[in-house]
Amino acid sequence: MAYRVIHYINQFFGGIGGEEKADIAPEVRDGVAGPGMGLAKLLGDKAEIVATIICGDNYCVGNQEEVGKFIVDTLKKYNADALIAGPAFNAGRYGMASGFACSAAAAAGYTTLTGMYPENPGVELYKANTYIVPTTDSAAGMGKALPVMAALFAKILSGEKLGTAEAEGYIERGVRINTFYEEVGAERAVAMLLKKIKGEPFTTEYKMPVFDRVTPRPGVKDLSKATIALVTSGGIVPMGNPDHIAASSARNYGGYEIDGVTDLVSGKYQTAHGGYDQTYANQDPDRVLPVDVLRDLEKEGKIGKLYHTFYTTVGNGTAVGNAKKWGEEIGKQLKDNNVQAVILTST
């Protein structure tokens, strides 16, 4: 008898809208919807997708307590076994929806299973709660990551017993399960350390998280005689995109001129976001980037000088190596110029 599954995804993939359905609350519909098709196909007579539930990941983020009673209660209404979500890539607030939904189904005692890119805000978050498959930052990987969800799923349901991370395909959950060995601890520890003074390959029992720790810089002692710049990753460039900044998952930033600019107006600058409904930031784009207010402060003398150029790029789905990269190319820049403090902008 095959196992009964619910099948969680937000508006984009259930076909309803983009960003501008972002708010919709919850739905069910029998059946398969988006990409539960291909999981169906894969799954075969292992478990079927008996439902989908649909909802805007704005609206799951904001309103957990009422989509969690909705994902438990269609979870008893199909007499269902389990819930899979997704998967989200590396989208910010699809990854936190499927990983919540996951999690409020697995508190109530059901198997639940998504995928994520591991930059994801929603792996870190949820990783120890759900099992996640890590996918490619976009949907363009969707032929990849769904027989590995398929795949894994179908043997968390089945009762097999799972290897290592590495091994299954899933994200590491940061969960200690108790293993018995023949040699004791200090054994083991000593061995471990012979392998890595003759640089041989090993395997730590315990992997300890690694923090990026940024050491905060002192205050600006005078900001009235201090140059300003602007950073941002909200995606205001001039009207156009010159440099064809994608809407998500950035591959790039741009550098652009300020020199006499007073005011960001409508029609000669605008967002090329496409992580936030647009239609405020391209009224008025100092909404994001406070050019205006900047350029007040420095005439009422509160500050120096705003600096002649901002940098900007989008933060939807962007990855942090890439981030990473390009703050400190845009940090040395502004050193070099001679820039005491930045302000950097998101959404």
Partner chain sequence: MQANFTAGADTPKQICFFCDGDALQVLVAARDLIHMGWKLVHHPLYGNYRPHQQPYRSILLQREAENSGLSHEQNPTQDQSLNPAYQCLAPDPASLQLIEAALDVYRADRVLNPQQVPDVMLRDCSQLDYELMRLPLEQAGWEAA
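Could I see the form predicted in complex with its partner chain next, after the form predicted on its own?
The text that comes after this line covers the one chain and nothing more.
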């Protein structure tokens, strides 16, 4: 008896349109659409794609409660057993939408799987909730992605116990699963110690989280000609926090124009950061983001220019993967606009 599966794709792969259609609400069509055809063939008699949900990436990311309900209702309506989404490759919002769709279905007890490029932000956000198969960064890799997704999906559906990410070919989800080993823990510990003493390779049963190193850049030769940008994790945002950057476990960052602004004053700027007493930053946001002093230095010719945009997020329990991703994106923005140096302030 083939498992009944719903396939989730975005407006582009659903043939409705590109960026301009990213705001369409979710709709469902019987049978397969887009990459679903390839998947259906590969799944063969093990599973049948009974319907396809097509939803605009912006709509999904912006209306998660509604889209989540739509997905679960569709799964119920079609009496489905599982949901497969994407693959999204390196499309950021499509990756987040696919991850979210699987997350919503998994929360309602359904088996789920999707596929995307390992650097896609959707991975960090949703890998704990669903299996994700690594794909190339562009749709050119569709031919390679679908067979891997179909094979793993069939294995999960069959209820077979999965091994580690390395063995089965999915992205490590960082989820700890209990198991009963051959030996008692004490034996495993002493055996591991012997390998460590002899310098032989061993696999720790739990990896402590650690950070990597970056090689330092050379100094800026002439500051009086340099454009300097301000970036902060202290959460300084325009009044009202327009991009709703969360007080902890932030999911986004903001970039705000400060041309003509010579001082951050209370009532115009505030802090969105939930990790410290906000009194002092709200009284004078310069205490976190020194715009006033840098404007003086700019006027006195000590620095070439204060870059017109400052970037900000809330560094409070932020997922490391997200912070890394944003750092790369902001860095690229500044480099493309020939900024020579950045002052990073944090609280």
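For the two forms, the rigid core is made up of the largest set of C-alpha atoms that agree within 1.5 Å on superposition. Positions refer to the first chain, counted from 1. None of the values given here were measured: they were computed from a predicted structure.
With the core superposed, residue 221 shows a C-alpha displacement of at least 2 Å between the two forms. Comparing the forms between the two forms, the C-alpha position of residue 14 differs by less than 2 angstroms, with the core used for superposition.
In this overlay on the rigid core, residue 198 has a C-alpha that sits 2 Å or more away from its partner position between the two forms.
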